[in-house]
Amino acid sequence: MSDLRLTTRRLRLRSWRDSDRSPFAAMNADPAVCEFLPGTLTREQSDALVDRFRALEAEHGFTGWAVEETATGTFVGYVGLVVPRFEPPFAHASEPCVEIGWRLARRFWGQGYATEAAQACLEHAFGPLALPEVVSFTVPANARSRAVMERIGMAHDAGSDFDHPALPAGDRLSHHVLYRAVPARPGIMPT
């Protein structure tokens, strides 16, 4: 596993530690945090997600990284890059699909942390990783996440909105909006 660390003005994105499991589980048990997910996670499900993030980092060199405040070392949540578990209908056949996502503990909402960390992830995606594209998706009602997507320069691709294959047709969370980001030129972030 790599021990990549991305830093921003206030945050550190890093590999997962066993000490992150308890605060991550507490965050994933919060109904407000999981409002636009199929439900809250049990401790076992939350721990399995940490294990998945560790496996993704070992396999791809990127993941949903643990995020902590630089000044205090306090666990904030996760932000990062992942390969979706399903075959996205909007993916390009010749390129792997990479999604940017985030989930922060409620006490850290409204401070710009998701935007700050996600911007660092996009810079890493289009810089050292040289990815040709990064996507993000959520339900239409998730205004907070959609605002982060727009603040980091992603554009809504309405023609590629889709129904999530892991959710039953007609479920309140099945329909998703898709956002895309591409570098303006190889290795350069769009403005």
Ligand SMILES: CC(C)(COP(=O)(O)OP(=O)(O)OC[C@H]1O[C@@H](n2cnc3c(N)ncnc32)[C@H](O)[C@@H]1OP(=O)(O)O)[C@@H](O)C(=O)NCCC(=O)NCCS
Given for the second form:
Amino acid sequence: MSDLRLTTRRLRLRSWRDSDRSPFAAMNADPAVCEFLPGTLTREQSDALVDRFRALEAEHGFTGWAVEETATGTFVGYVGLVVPRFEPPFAHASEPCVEIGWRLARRFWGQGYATEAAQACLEHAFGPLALPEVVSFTVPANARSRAVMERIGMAHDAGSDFDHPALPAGDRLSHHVLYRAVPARPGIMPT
Ligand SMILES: CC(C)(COP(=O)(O)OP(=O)(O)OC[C@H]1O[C@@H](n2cnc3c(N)ncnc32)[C@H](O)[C@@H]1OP(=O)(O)O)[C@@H](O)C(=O)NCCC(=O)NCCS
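Okay, that was the form predicted on its own. Show me the form predicted in complex with the ligand next.
Full assembly next; the chain just shown is listed first.
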């Protein structure tokens, strides 16, 4: 079976290959990429994330997919749909809660790749997967990630902002903003 999952104008989203492990680890060792994460990842931690993405795809049929540039075949990063590891503290319509997320290597920022791939994932979520809702969250200062959420039409639900349960209270990365997307309702026209 092909490992290709989604295609966009410039990108392929596919299952993980062992050859992705090295460029993924290099990306996860970049402090700029990990500025709003608890820290950079070691090779072992990066590989464990690949293993987790593979396990999520086996379990749910979707995951944070590896993204490659169609024109060059170069590994760009990951974009996709994941089930968070923690019990979401915010009320949510989908069971399990499904989060859309992204992380690209620094040299691929500023080209619209994250938005392009994320848009395809949302269409997949509300089309073939028929999910009732997709959420996304990040720290308030992560303006680039919030801009992707807004570009793909997600709405900030300020009443659902939360402190991440995996981080100690008061940690600089503890507080998170919560964005939601729901399927467009056919037949309901704006007046
Ligand atoms: C979050 C992240 C994926 C956003 O990447 P990004 O490149 O800023 O976002 P996009 O791919 O949507 O690109 C948008 C930019 O490309 C520009 N662009 C250039 N060509 C474009 C094109 N053909 N189409 C669309 N946008 C284009 C846009 O104008 C915009 O530029 P700006 O940054 O000056 O506003 C990236 O910063 C990242 O990987 N960060 C580290 C990991 C992280 O924090 N992940 C989220 C954790 S919750």
